[in-house]
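For reference, the chain that follows is the form predicted alone, supplied as C-alpha cells.
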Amino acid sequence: MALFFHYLSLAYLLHGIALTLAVTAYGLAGGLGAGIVLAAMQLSGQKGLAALARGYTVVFRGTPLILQMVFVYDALPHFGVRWSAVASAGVALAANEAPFIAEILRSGILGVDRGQVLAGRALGMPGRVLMRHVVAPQAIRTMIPAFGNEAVSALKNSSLASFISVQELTLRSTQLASSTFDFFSVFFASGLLYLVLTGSVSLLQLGAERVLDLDRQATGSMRGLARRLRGAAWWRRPRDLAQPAPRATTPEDPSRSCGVAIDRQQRAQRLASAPIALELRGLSKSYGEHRIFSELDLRVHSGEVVALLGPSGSGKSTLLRCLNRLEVWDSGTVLIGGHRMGMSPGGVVLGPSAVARQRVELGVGMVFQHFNLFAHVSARENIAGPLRWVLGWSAREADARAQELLDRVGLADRAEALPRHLSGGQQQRVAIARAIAPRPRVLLLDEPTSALDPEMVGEVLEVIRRLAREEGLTMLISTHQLRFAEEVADRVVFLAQGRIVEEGPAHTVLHAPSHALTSRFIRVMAAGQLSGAPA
C-alpha cells in the first residue's frame, strides 16, 4: 500500500499526466476548430461542401486511431510535414475527434425547434444574430452532455500516443511496471489517476449543466424575483385584455344593429381612401407538381382588417409566410406599402440577411399557429430581447416595451416565466406582443387560436379585437373563428382551390355568400361556432 500512495505522488507519472492532458487539449481544441467547419459545410446547403464533409467522416470515423497517428508521425514526414511527437499525436487526435464533435454540433442546431427559427426570421433577424441569441443558446445545452463524454473519450484515446513514443501516462506507466515488476501497484495508481481525470471533465460536465439549467435560473435569480414582484404590481390594478368584455345575454336592440351597420359603412368609406398598405399581383406557389395558389391577385388597404378564411389546406398559411418572404414563391410580385418584398429597388433579388433588414424597414409582423416563442427565454425578454438584437433599443427601453405590452395583454405577473410555464392561451398572447413590439404597419396572423383548448380561444381572440380597435394595425388573419371574422374583420377573403374564391364585406360574405363553395364551407364551420360554441 505504501508503493501504492508512493506511485501516485511520482514525479514521473506526474509528469505522464502533463503529457495526457496536452495530448488531450490539442486535440479537443483542434477537433472542436474542425468539427465547426464540418458542420458549417454540411449545415450549408452547398451539396459539394456536404459531401466533402461526409466524406471525411467516413474516412476518419472509419479507421483506426492508431493509424492516424502513425500516418501523421511516420508518412507525413516523407511529404516533408514533420511535428514533435506529442504535437503529431495532438494532430492526429483533433483529426479524429472532429466528424464526433461536427456530428454533435449539427445534431444539436437542427434539434432547436424550427418554428423559433422561423419566428427568429419573421423578426428581422439575420443568420448571425439568429444563431447567437436564438439557436447557440439552446443548442448548447442539449450538447453539453455529448461533450462531457466526447472530452472523456479523448482524455482515454490519448493513450494510444504511447505508440508513437509520446511519454504520457500510460506508457510511463508500463516502463515503471517493468523495470519495478510491480505491475498491482504501478497500474493500481495509474488507473486511479486516469479516473481523477476523467471524473475532473464529469464535474465540469455537471457544473455546466447546472450554470446553464433554466428552470434553475428562472427560481434562483433574485434579478428574476424582483422582476416578477415589480410585474405583478399588487398595488395597482393592470389592464387585463384577455378577459373578454361582457356581451348583452338580451335580444339585440334594432336600433343598435342600425348604429353598427353605419359605423360599418363609415369605416369603409374611410379604409377605401386610404393608402394601399399589401398587395399582391399574380401570386403563384407550387411544392414540386403540387399547386398551392395561382395568380393571386389582393389588395388590402392601411387599417383594414381582413380575415382569410378556406378549408384546410388550400395554402392559407403558405401564403401568410410569402408575404413576409418566409416563402419564396414562384412568381408574381408582393408589396408592402409600395415596396417589393424580396427584391431591392433595382429589381436584384435579395439575400436572406437583405431580407431580413427589409422586413425590418417595412415594418411586417407576424404571430405563428403555434406560438413559435424562444423556449429558453423569459415572456419578457422574448419581447425585448428581439427589440435589443434587431433594432438596436437599449436594454432600459426593451423592457420597459416588453412590461408595457406584458400588462396590456394581461400578463404583467407572469414577464419572468419561461414559455413551457405559460398555458397556451398565455403563450400566444406574449406571441403577439412580440409582434407588435416594434409597431409594425402591416400584421400576418396565422391560425392564432388553431393550436389553443377550446377554453383559450376567447382570452387571445380577444386580445386581437381590442388591438384591432385600438391599434388601428392593417392586418390578415388567417382563422376558422367565423364569429370572430365577423366581429373584427372589414372584409373577408375566402380562398380554396388555389384560387380567390369571393371576397367582400365581412357580414355579407358570411351571411349572403355568393359562391356555392364559401357557402359550403360557411355552413360546415357554422353548424359547430355559430350555434353556441364560444368564438
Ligand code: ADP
Second form
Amino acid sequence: MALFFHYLSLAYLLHGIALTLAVTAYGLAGGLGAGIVLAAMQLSGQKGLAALARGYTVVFRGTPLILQMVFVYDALPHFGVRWSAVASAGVALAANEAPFIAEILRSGILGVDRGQVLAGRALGMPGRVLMRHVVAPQAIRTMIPAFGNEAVSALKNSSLASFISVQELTLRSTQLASSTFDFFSVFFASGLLYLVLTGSVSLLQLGAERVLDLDRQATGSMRGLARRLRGAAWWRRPRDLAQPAPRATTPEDPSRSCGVAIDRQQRAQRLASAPIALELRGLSKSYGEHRIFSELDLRVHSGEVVALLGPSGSGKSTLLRCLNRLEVWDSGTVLIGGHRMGMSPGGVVLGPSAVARQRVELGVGMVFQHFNLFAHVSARENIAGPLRWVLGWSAREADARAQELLDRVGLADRAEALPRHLSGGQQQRVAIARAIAPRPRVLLLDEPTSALDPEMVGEVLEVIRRLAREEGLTMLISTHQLRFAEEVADRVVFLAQGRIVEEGPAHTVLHAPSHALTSRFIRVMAAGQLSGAPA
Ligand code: ADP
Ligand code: MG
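Right, and the form predicted together with this ligand of this protein, after the form predicted alone?
Below: every chain and molecule of the assembly, starting with the one above.
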C-alpha cells in the first residue's frame, strides 16, 4: 500500500501526466479546428466539398489511430515533414478526432428545429448571423455530452503515443513496472491517475451542462431576477392588446351591422385607391412532380387585410413562404412594394444573404403556425435580439421596443420568461410582437391559431384584430377561423386545386360563395363558426 501511494506521487509518473495532457490538448484543439472545417464542408451544400469531407472521414475514421501515429512520426519525415514525438502524436490524434468531432457538430446543428431557422431567415438574418445567434447556441447545449465523451476517449487514446516513444503516463508506467517488477502497485496507481483525469473531464462536462441549463438561467441568477422585476412593469397599466376591446354594440344590434356595412364600404373605397403593397403575377410552384399551384395572380393594397382560405394541403403555407422567398418558386413574380422579391433591380436572382437583406428592406414579416420563438432566449430577447443582430439597433433601443411591444400584447410581466415557460397563446403573442418589431409593411400570418388550444385562440385573434384596426398593416392571413376572417378581413381569397377559385369581399364570399368548392369548404368549416352560412 505504501508503495502504491509512493507511485501515486512519483514525479516520474506525474511528468508523464503532463505529456498525456499535452497530446490530448493538441488532439482535441486540432480536432475541433479540423472538425469545424469538415462539418462546414459537408453542410455547405457544395457537392465537391462535401465529397472531399466524406472521403477524409472514411479514411481517418476507418483506420487505427496507432497506424496514423506511426505514419506521422515515421513516414512523414521521408517527405521532409519532421515533428517531435509529442507533436506527431498530437497531429495524428487531431486528424483522427476531426471526423468524430465533425459528426458531433453536424448532428448538433441538424438537430436544431427547422422552425428556428425559418424564423431567423424570415426576420432577415443572413446565414452567419443565424448560425451565431440562433443555431450555434442551441446546438452547443445538445453537443456537450458528446463532447465530454470525445474528450475522455481522446485522453485514453493518447496512451497510444507510447508506441512512438512519447514519455506519457502509459509508457512511463510500463517502464517503471518493468524496472521494479511491482506491476500491481504501478498499474493501479497509473489507472487511478487516469481516473482522476477522466473524472475531471466529467466534472467539467457537468459544469458546462449546468451553466448552459436554460431552466437554471431562467430562475437562478440575481441578474435574471432583477430583469424579471424590471420586466414586470407592475407600476404601469399595460395597454393590453390581448384584452378584448369593450364593445359599444352587440353583434346582433341592427344599427351596428348597418354601421359596419357603411364602414366597410368606406374602407373598401379607401383601400382601392391605396398603392399596391403586394402582387403575384403568374406564380407557379411544384415540389418535384407535385404541382402545388399554377399561374396565381393576386394584388393586395396597402393596409388591406386578406384572409387566405383553402382546404388543408391546398398550398396556403407554401404560398405564404414563397411571398417572402423562404421557398423558391418555379415561375412568375412576387412584387413587394413594386420590387421583385428574390431578384435584384437588374433581374439577377439574389443569393441567400441578399434575400435576407431584401426581406428587411422591403419590410415583410412572418408569423408561423408553431410560433417558432427562439427557444434559448427570453420573450424580450426574441424581440430585441433580431433588432440588434439584423438592424444594428443599440441594446437600449431594442430593449425599449421589445418592452413596448410586450406591453401591447399584454405580456410585459413575462418579458424574461423562456418560450417553453409560456402558454401557446402567449408564445404566439410574442411571435407577433417579434414580427412587427421592425415595423414591416406586409405581415404574413400562417394559420396563427391552429396550433393553439381552443381557449387561447381568442387572445391571439384579438391581438391580430387590433393590429389590423390600429396599425393599418397590410396582412395576408391563412386561417380556418371563418368568423374571424369575416370580421377582420377586407377580402377572402379561396385557394383550391392549385388556383384561386374565388375571391371577393369577405362577407360576400363567406355568405354567398359563387363556386361549389368554396361553398362546400365553408359548409364544412362553418359548423359552429358562422351564423347563416350557405346551406
Ligand atoms: P396548406 O398550408 O394549405 O395545408 P401546404 O402549403 O402546407 O398546404 O402544402 C401543400 C402541399 O405541398 C401538400 O401536399 C404538402 O404535402 C406539400 N408540401 C409542402 N411542403 C413540402 C416540401 N417541403 N416538400 C414536398 N412537398 C411539400
Ligand atoms: Mg398550412
